[in-house]
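Below you'll find only one chain, the form predicted alone, shown as structure tokens.
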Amino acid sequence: MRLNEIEQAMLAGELGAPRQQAIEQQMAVGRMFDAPDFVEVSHVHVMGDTESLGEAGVAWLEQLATAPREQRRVRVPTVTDPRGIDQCAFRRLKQPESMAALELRAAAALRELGVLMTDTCINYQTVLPPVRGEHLAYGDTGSTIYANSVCGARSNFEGGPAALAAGLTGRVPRYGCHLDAGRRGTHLFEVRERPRNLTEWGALGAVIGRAAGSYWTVPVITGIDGSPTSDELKHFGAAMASWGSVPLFHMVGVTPEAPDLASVLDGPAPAATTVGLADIEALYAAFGRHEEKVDVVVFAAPQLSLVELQQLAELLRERRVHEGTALLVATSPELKAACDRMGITETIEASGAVLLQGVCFYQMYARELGVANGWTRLLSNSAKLVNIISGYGYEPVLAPMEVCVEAAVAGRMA
């Protein structure tokens, strides 16, 4: 790979250890996919929760940390994806104080580097949206999906040591995503009958992903009229990463590189594949019901905007979550601080239901939160969360938001 003089220096071990071990791994990665060089990224979104750190992680986050200032700051801004204990709500959930440890921990470690303690993965309607162009360093793939194909701007999924590394050196190898070429159409779908809801987009977008099957492919969607919003937009695109681990996706007519089916491809159109209603359907049905008992209801997998927020406090208004189910919610800590001053906090939780901030139910040891509360019968609006969490021991059903509060209420899906 070719070095300017700063990489160089940062190599040489000039400008401090954790520079120097970060840009080396970076180079290792660089070289595995041919990147010539390094490309500046201006800002980096970390994940950093301790389900994945783990004790060993969070221990290297403290070496880090004990360097001399002026070595260890991050270079650009860097914020922090969904952490696994919410500290204001953990005891509730029965997680121990060792989970909460640990994540303290971590933070501290973190906060020394110069990250900022964000820990959403809605950082793009929250905190820091990209613009058209913007090369990121992007560790969560809901979020990388969204800044590529909604904003324009430019990342590849960048792992959480990898995105520490970016935001130590400020940069990142140019591969993937951060080229012209990576960014072409490869495939293409033709939508029949427009998603009627989120969890419609969401399932939409796992059709799609399940199809396209991935990391080097980009699905070019025709056949939808009129712009989705950003809530759409979201939940399309974070299933589609998470069922096909799709970087990119190109929307004819809405995103901004895509004006026209030319202007994303190649040569002539591939012949394009259709989806309609009927493999939504058949998605729902392939997770089946929870007719006898649901025993927790999960809104998060992304984390809820305000507007989400706000329709999900009117479904719950007045009513009462059934006494052997669980409602939790999560959201950044930005939109829950906001909740609290709208009074939509109040109205969720009168209800019985949680709201969580700064986490994903995912990330928060799913595993044994099922295991302290006995559950496993599982219910989400959210197709990413569906997809990925069968693989912590529950028994997962897709069905949307309206749907999953009734069941909250009555302890089942009617």
The other form holds:
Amino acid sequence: MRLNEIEQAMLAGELGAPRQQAIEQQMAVGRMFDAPDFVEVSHVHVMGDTESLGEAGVAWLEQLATAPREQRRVRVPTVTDPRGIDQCAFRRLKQPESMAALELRAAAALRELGVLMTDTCINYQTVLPPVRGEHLAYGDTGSTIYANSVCGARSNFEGGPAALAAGLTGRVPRYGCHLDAGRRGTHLFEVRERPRNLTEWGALGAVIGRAAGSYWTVPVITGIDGSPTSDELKHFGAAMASWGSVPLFHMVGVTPEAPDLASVLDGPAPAATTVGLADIEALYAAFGRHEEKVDVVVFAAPQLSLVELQQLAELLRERRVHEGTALLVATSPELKAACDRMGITETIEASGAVLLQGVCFYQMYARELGVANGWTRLLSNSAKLVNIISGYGYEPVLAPMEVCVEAAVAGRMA
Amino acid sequence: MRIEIRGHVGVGRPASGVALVARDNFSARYDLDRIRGVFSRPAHALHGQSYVGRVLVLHTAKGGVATSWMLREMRSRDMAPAALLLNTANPIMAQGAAFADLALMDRFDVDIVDAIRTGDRVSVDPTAGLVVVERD
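Got the form predicted alone; could you also share the form predicted in complex with the partner chain?
Expanding to the full complex; the earlier chain stays at the top.
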């Protein structure tokens, strides 16, 4: 890789050990993906929940935090993805003090590095929306696909240690989504019927992601007349990234790089795969139904926007969650504060539901959480969550928000 | 029988072990019980099998970003695979393997899932882009 003066200085250790380690790691990744050089990034989103970090990762962060201040501070604004513990709610969820303590240690170390603890996966909606052409190092598949596709910014998936390295060096290896060539469409999908709710948008994203197949594919979607909402594209992209490891899609007539088909395709268009409600129905059917009992209903993955939280509050108003069922909702700390101020928290929690902040269900020790509370039969409106969570010992079922709320109240699906 | 397979330059230190192979995909977050060291996702082709110390041979990197932290954490408890060979890796796998110094390679001159069988003895040299398979 070609290195400029400052990159050579970092590699030589002249800017301290943390930046040296960071750029060495980035160069190893750059070599694997034939990056010719580095590209500067304007901000960073880092995933660092303790369920992934473990004791080893937290100890590594703490070691990094002992470097001199000028050597350890991130060079560009760096914000965090959801954490493993909501310090205000973990006892209600029967999570042990040891997990909360590990989480506090991780957060303290990250703060020493100059990281802003936003604890959100919807930073593109709530913190600093990306700008077209802006190079970023985003550390959540859902935030990355939204930044790339909906905003026209440029980021690869940057896992926790890689995003932190990007914060420390202020740059990333130039490959994949940072290159024009990496953003050209590879697969064509023609949508026959427009999804009717957030879950259907997520399911459609899942179907396309699963069919696309790998990180290096770029689905191009036609057939959507009129722009979807931010929340619709959030569920669509997050599910596509989760099911297919896909970092970028183009929606013709909607996303900024795709005013028309010719703008995102080289040469003749590939044969189109038709997708529609039948595929969405098949995805629902694959997860079955919980007709006898639902243990836990989860609204998360991605964290809910203020608009989704208001919708949910209205569905739960003057309703009571069944005594044998738990209902969990996850959002960012900033939106939780907004909900407190606007009376939304009160409406949601009056039903017996729990509104969590700064976490997401699958990032919060889901296996231990299930064991401690006796939860296996899970219901969610998130096509992303139902994809992830079976590996944690759950039997997930997918349904729209209204159906999830009715099941939470009845204790089972009608 | 000895087979040499060429791939793209990968990351991590050289490693060897007994192969565990399936035509399925890989994510540490989605697929594994990292405490017990087994595949835990019911739909995974290797469900219930231990991956600890094995050279894992799978088709494609899938899932979220968490694998980047998880490979090093698994390695710190001696509960990691010895190496990871994929037809197609993604940035998350590469970043995680670089952070964990775990051998990872992809883009071979053959379909790696077809070329290696469970039980083969496999040596991986990511810097040289070389995999050596020994089979009785």
